[in-house]
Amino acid sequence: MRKERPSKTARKVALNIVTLGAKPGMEEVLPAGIVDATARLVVASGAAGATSVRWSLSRKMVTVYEAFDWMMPGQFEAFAHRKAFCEHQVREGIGAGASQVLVLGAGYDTIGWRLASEFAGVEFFEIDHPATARLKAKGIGAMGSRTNLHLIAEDLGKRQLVDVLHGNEAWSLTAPTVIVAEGLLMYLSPEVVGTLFDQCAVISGAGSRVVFTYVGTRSDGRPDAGPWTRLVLWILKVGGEPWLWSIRPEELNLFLKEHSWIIAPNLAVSASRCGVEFFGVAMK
């Protein structure tokens, strides 16, 4: 990401979620309240104007997204399934005893804001690059802050996750935790991804889980973005937010074990994917 600017990808994903709200059938997939909350947030934060949001909520924009879906087949609807998967895992983790939730690279995601009022006994934390986090904080402030929602503006490329959370009085290093890394890992270097999982193990207690999405690796070693991989990767690179990390699903279990995690027992590694991404859950 170009460090001085808010993430364009975060804005794109948020507007994609808003448009999915106008697609028939997606109300059965998307988490309750996510479309309205996302629309409010991007306007209140200044990430997008009210006119852009109104246009995004139209059926015409659904047609536009579907017309461009050839580039990354299935990815338009995949965002809805991705949000649903992550929220299900967060709720399941809380039900299993997690007392804190950490969203990494949160962008304009609203899971913390929406669930903080529902789960008053759980502390929600979000960390994102300051350029994006500042806009997010402005929007959350306008929508109504939650006392158990903590927005942290930090560049994890410059500060270690352990250091960021160690100085936070609300964070517990021993509590069961749900950590969400949705649509994030592909933008990090292999070294950073490994270190991130190492640090997630250090800052969380027994019974914690990491909910994440990732892209597979092609035979030529490139991240697999579908049939138009070369074009997609070039567009991402030119846009300043290139994909840097990927892994083959069959290699994931070994990778996680090397970083103090295991694949969740009830989630066998599958060769199927949603859009261009795979979904994963690591348990401690």
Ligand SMILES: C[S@@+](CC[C@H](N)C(=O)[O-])C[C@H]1O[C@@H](n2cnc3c(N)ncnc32)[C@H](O)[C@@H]1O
Contents of the next structure:
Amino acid sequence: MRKERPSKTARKVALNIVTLGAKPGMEEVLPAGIVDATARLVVASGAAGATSVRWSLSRKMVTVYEAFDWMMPGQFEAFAHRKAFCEHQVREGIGAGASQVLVLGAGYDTIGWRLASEFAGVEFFEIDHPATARLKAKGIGAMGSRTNLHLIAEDLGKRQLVDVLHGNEAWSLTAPTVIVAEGLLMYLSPEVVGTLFDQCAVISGAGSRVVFTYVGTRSDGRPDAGPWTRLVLWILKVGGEPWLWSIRPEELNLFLKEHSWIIAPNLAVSASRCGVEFFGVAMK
Ligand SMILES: C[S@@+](CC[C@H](N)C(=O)[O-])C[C@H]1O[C@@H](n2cnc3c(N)ncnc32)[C@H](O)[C@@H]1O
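The form predicted in complex with the ligand is what I want next, because the block you gave corresponds to the form predicted on its own; please supply it.
First the chain shown before, then all remaining chains and molecules of the complex.
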């Protein structure tokens, strides 16, 4: 990834969420308040201009996204389901006693900002590349900081999670924690993904869970981006954010076991694809 520049894919996900807010029926799927908060955040951070956001909020833009959905079939709406899935898991984790939420590769996701005021007793942490994290911090500052929301600028490919969180006074290594890796793992190398799961186990207490999304692997070994995989992978590579990791769903359990986690029992969705991604939850 071109680390010195703010993430284009994070901006794309955020604007996609804003446009989903203009699609009839999506309000049933999208978490409450997400469209408004995301629209405010991208403008306040400078990630997108007010005009782009106004366009993104229009029905015309829905038509544009739908016209390009052939490239990654179902992916436009899949972002709404992805956000809903992650938020549902975070809320369920907090309900089950988690007192920390850590969002890895958070981009312009607003879950931490929205839920921090609702759950004052829970500490929320976000980590992203410095270039993206800086813009995010500017946006959150303008929207209203939360005392229990901690924004951390780090490259997860360069620094171990343990080292990143070790010096953070608010972080507890023993607290039950929900860790979110939404739309992130495909951008990391296989070594980094394995180490990241190892580290997630080290930095969190009993009863923790990792909520994540991932892409499958095709028979030729490439990440499966749908029928236009070669084109999509090329566009991502040229854009400076190539996909580096994927896994076949049937190999996921073994992979997680090797890294101190298991697939959450009874989680049928981990085997079903939404757009080009699978959703998963790992438990300790
Ligand atoms: C596709 S965006 C997803 C953003 C957010 N999770 C969402 O779903 O709205 C991927 C994010 O991962 C971040 N990222 C990628 N590689 C990273 C790394 N090595 N360290 C920290 N963040 C990284 C990017 O900066 C970007 O914000």
